[in-house]
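Heads up, the chain below is alone and in the form predicted alone; it's given as structure tokens.
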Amino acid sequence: MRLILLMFLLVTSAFAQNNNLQLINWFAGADIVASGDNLDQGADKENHLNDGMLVREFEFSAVSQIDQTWQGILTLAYHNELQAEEEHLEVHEAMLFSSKLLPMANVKIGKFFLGFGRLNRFHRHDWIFTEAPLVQKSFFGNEGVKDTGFEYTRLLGGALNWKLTVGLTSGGEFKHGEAHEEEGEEEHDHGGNPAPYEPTRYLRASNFIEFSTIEGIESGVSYVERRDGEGTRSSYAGLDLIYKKRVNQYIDRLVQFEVWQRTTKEMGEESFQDLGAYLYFEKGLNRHHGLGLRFDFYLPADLEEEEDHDEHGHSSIDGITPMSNYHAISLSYNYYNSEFMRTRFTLEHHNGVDVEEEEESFQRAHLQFVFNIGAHPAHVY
């Protein structure tokens, strides 16, 4: 794996030195976590999160004009996720884009992060929080779903900029880490899928109101649907929000919003739902400083009816078990160093988690350091 690494960077390196010839900008990213937390060493492994500092993520990308229509991005990444104590090399995105080949629309072919939701549009190095909140994780993962396949956004324009995403991806991915879980199992392909499967769908319906040049807040309405390779479908319903007021150089205010219920229903059972929120608050001292406010809100859809527990509850996520009524709240202090780098402080209190069949609350702390080099795409608002 390292080695795939060496070469690659090698290999783009000497490409990288004719950059003005090739009119090729790239683009590298890391994300550094530190993190531990106050639970009990002798609980359950399976119950119990994992303390230590790693490189998280490491992120290199090439965006190219390929010709008058379509330009080509690369990206890959490494990971190294502590709960799940394993890394891996992998394929970010791999798409042709073009915003020109049909009028006031983007097109998007090939790997690349699905549209769909606030979070999930983004890379992680990228989001204004370092751990994704918990309804996150259990819907789509640590980090975000990308898949391969076909995304069309056009513009309606209007009054308030509506705005129409609509995707259709091959289904073989979607949570982070689950095509590597898969790729042992003997009944998948060798295309790595899993079978049978059918193509995730889902479209977003969103709109920007401007009250100003220097604020604005968008929202959008989401909606995904999907069967794995178990046979379970899910569906995915989604309000999203984000709220920006900018003085000078830096974000005086952010409100970040999402509400997310998912409907699961597994071969031969009946169907249940889970449902979870996260709200995100920013205060923006100077254009160095800032402090976060987060709460976060998560229902499992097994602990709704209480003869339901054993047979669907007490799940982990991500090491966190969540009980019927879990909530979160976390404080972060944000230093912003440049334009190219970030460092953050938060404070988590966790409230309402099974550990060995107790109820319990718990601390945690993480601190993150986020810097780029090279020439990042543009942001979407």
Given for the second form:
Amino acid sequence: MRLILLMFLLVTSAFAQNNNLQLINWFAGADIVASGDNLDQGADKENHLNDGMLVREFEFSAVSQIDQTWQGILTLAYHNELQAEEEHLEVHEAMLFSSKLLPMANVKIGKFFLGFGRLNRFHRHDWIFTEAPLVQKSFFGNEGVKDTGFEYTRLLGGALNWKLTVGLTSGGEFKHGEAHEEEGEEEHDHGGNPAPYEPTRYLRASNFIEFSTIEGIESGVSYVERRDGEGTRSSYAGLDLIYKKRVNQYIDRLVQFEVWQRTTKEMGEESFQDLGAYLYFEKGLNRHHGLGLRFDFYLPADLEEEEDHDEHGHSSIDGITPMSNYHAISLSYNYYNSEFMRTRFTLEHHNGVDVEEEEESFQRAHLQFVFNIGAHPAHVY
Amino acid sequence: MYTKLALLIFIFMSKLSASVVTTLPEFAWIVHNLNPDTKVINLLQGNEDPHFVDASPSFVFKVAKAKLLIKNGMQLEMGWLPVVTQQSGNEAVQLGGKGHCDASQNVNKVGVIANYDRSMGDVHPVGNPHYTLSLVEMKSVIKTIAKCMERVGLEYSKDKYTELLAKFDAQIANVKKLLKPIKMKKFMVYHTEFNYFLRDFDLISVGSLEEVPGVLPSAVYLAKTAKKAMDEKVSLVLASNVSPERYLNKFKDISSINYVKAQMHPLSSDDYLKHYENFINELVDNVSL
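Can I have the other form now, the form predicted in complex with the partner chain, not the form predicted alone?
Below is the whole assembly, all chains and molecules, this chain first.
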């Protein structure tokens, strides 16, 4: 992996030396997080995050037209997750993209973040909160699911502006988990699974209701299905919604919501379901200040007969495997330094019962700095 | 009841499939004046800050079937229009396509910056993009739009074209007359949105309320600027409809100098020339004589 980075840097340096620089949009973004919690003082000392300050993620991206039809997008990321012990590098995107191949359609081929749900479709530095909601962590990992394959998005039209996305990927990667390849080892599935039996397939149908040019709601329904190397079949059904009202330079009101239900069936076993949701409100006070409030809810499957449920990494959230209703509330203060930088302070309160039937209740705080340099592409809604 | 509903849906759908889509309302007004039969819609309604608009999915659908897309250009819409055209999957209106029309291509640009970085604030290295408040530059925009229409096979009346240019010439002469009594007055601006207008009519501006473009001024800078404005005997501060009122009021409290918040773009249904005249009248009425 270090070789890839070295090659990437060499190539970028070479381009930086000549006039071709104008043909490529270079972009880099970093996410610096300082965190602390009080878990190490309670009953569950093993589960607390790494306290302190770290560069959680650093992305380096190049975007350019390849020819009259295709665009190339390459994004490399460095990670140092709060939940993980080691740092690692990985390819976030290496894809061909075309908005000119087929009318009213976009096509992606290669490695990319899969186009379902809300959070999955965005790079984490563009998220409106620091840490992934419980349902995202449990089902998809600390950031969006990425994999290698094909995705097709078609505008359908109609009074509600319908759009359909379908995708088929190898299934080689899914949950963006804690375990990553050690140097010299073969790359493995982030969810801890070997080679897949079946590709991941998904679809999302979305619509948009415009109240005015500065206010509207986009909502979508998604369905994802896969089967991992151990024969465990999982399907995910989700609903996502975003409402925004903008006042000139800032978002005055924002509501973001996702609910997901997962059905898991291991070979020769009964299927079980778990459910999770989050709801986020943000009130912009002016172009610099905003206050956010998020409610998280996660209802795991009945685990009485599933002693080894945690083995597949299905329901573990930061090392805690919830037994019954698990919820969290987060309050954040967002300072938008400029269009290209923001600072966010978040306080989280978690509450639930874990597999050892112990009441979990702890607080966590994050201070985050996110910035980008270079030509960051325009954001989708 | 059902017939009315069907009619409404038909009107709505026909609006979606306009031949020409423009970002700003004034460009739609020009297209309409060149050929009233052309189906044209504008994405923005005129009261937004065109720098800061979300790439609304409704824009994507409007652009998806357009033959011609007319934009302000000079990076004014760079935060949202590229993603709208890309998501539309409409090859014709994307950069390099036959139906992609940059209205600024023949504008005599001011404020081009050779060496630029983000510490200079919200500036556009390719030039100040706020040329739509310049009658002189809008004449070149009419010519550009007419050429773009020709390129994609949209007809327009040559008579109406000539008539429209003549109306602009008449309006320029009219504005010169209206501005005559305040010709020697000094102005300040909140943001650099009036540079083309000031240049057109040789009006004097002694500076900006923003220390760095696009960044809110500090209390210290505002106080310093207010003192400078009083020393220079500034008559009026020109601001746009999206300038922050709190800072303008603070400046007024310190300096006792009035401000006008001009509507930078005509609202969708407005006549551009009428809108322009209203702006001039408001300005003249508020200048302290």
